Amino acid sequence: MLVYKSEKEIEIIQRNNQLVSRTLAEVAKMIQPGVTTLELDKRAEEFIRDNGAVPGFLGYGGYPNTLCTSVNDQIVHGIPSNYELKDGDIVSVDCGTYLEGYYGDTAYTFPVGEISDEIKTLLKVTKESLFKGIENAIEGKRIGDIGYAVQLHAEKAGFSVVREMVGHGLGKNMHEAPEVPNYGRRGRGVTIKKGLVLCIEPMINMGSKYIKQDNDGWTIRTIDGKPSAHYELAVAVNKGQAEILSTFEYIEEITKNKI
C-alpha cells in the first residue's frame, strides 16, 4: 500500500535526510588510505546520536552497524570492519537515521586517494543516472519511468544495472511501497502522486549485472569482482519537479566535488 505524506511529515523526513547528509559529510572528512571502515562507522554513530537521532540501520533486521560500507566490488550492505582503505579503492557509504518517528536514508560513493579514470567515469555516470531518475519522480509519471531513465543513462555509457536491489518508499518505515527498480519501461508500473516519498538509488556495475551474497548474510557483491557504485537521495514526489530531501552538497564541500 502506498503511503502519502502530509507537508508536516515530509518536513520531518527532510530533517532526517539532512542529518544523514551531514553525517556522510563527517565521514567524508575521514576517508583516506589507512582508515578502517569501522572507524567511519563509529564516527557516524557518534554524530547521529549527538544530533538527537538514532542510527536507522543499527539493529534493522539484525544488521550490526550504523553504516553500510561497501568497498570496490561490494555493491551494498558491506559490514564495517578493520579493513583499511587503500589508495585506488572506492567505498559506497549508505546511512540511515531515525528521528521523530520517521527515517532518513542516503548513500554516496567515495574515491579513496587517486582512482583510475575508468572508475571515475563509473562514479560520474552512476550519480548522473540518479538525477535522471529524479527528473521523473513527478506526479503523473510511473515507477517504470524512473527506472527507464536510470537504465538508459547507465547502459549508454557501457555499464550494467543491478536488478535484484532496488530503491523504495520511505517514511515511518525504512522500506515502504513502492519498490523503485533502476531499470524498467516507460509508462509501466505504479502511477506516482504528490506526497509519496521515494529513495532512488542506482547501483551500477562496471562489468556484469549479476550479483552474489557473502557468507555473512549481508554483503552483496558483483559476480565478476569488478567495481560497483551506489548513490542515493530521498525525494518527495511533487507536481512539475521532485523535492529533493537529502543532499550531496555537504559532502562535496569536503571532497571539493572530485568526481
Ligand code: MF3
Second form
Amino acid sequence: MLVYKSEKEIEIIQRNNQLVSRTLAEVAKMIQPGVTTLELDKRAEEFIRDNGAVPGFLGYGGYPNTLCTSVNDQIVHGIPSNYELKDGDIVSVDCGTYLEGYYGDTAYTFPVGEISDEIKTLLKVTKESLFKGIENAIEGKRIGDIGYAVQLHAEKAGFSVVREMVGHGLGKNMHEAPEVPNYGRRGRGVTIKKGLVLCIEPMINMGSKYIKQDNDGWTIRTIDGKPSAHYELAVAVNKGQAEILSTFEYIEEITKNKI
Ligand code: MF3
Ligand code: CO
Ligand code: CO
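To test you: the structure above is the form predicted alone. What is the structure of the form predicted together with this ligand?
Below is the whole assembly, all chains and molecules, this chain first.
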C-alpha cells in the first residue's frame, strides 16, 4: 500500500531528515584516523536526544545502535564497535531519527584521511548516481526509471549495483512501500505521484555485485572483499522536480575544510 503524505506530514519528515543531516555533520567533525565507530555512535545518539528526537534505528528489528557504520567492504548495517578508523578507510554512516510520529533516514560515505584515487572515484560516482536517481523521482515517472538512472551511471563507470537491498518509502514507518531498487528498466514499476516520500540509497560496489552477511545477523559485505559506497537522501515527489528533504550541505561544510 502506498501512503501519500500531506504538506504537513512532509514538513515533519523534513524536520526529521534535517536533524539526521545535522547529526551526520556532527559525525563528520569526528571522522579521522583513530576514532572508533562506537564513539561516532555515542555522539550521534547524544545529538539526536539533545534535539528532542529519538534514534530511529535503535531497537528497530532488534538493532543495537543509533548509527550503521559500514567500513570498506561492509556495504550497510555495520554495527558500531571499538574498531578504530584508519587512514585510507571509507565509512558509510547511516542515521535515522524518530520525531513527532515520523522517521528520518539519511546516509553518507566518508573518506578517512587520504584514500586511493580508485576509491575516490567510487565515492564520487555513487553520490552522482543518487542524484541521477533523484532527477527521476518526479510525478508521472515509474520506480524503474529511478533504478535505471542509478544503474546506468554506476555501471558506465565500471562499478556494480547491489540488488538485495533497496531504497523505500518513508513516513510513519522507516520502511514503507514502494521498494526503490537501484537497478531496473525504464517505464516499469509503480507510477510515482506527488505526496510519496522516498529514500533513494544506492549501494555501489567496486567489484562484484554479490553480498554476504556476517554472523552478527546484520553486517552486509561484498563477497569479494572489495570496497562499497552508500549514500542516501529522502525526497518528496513533486511535479517537475523532487523536493530533497535531507541535505549533504552541513556535512560538506565540515569535510571541505578537512579533506
Ligand atoms: N537505514 C537503513 C536504510 O537505509 C535501515 C537500517 S535498519 C537498522 O534503510 F535496523 F539497521 F537500523
Ligand atoms: Co538509511
Ligand atoms: Co533507508
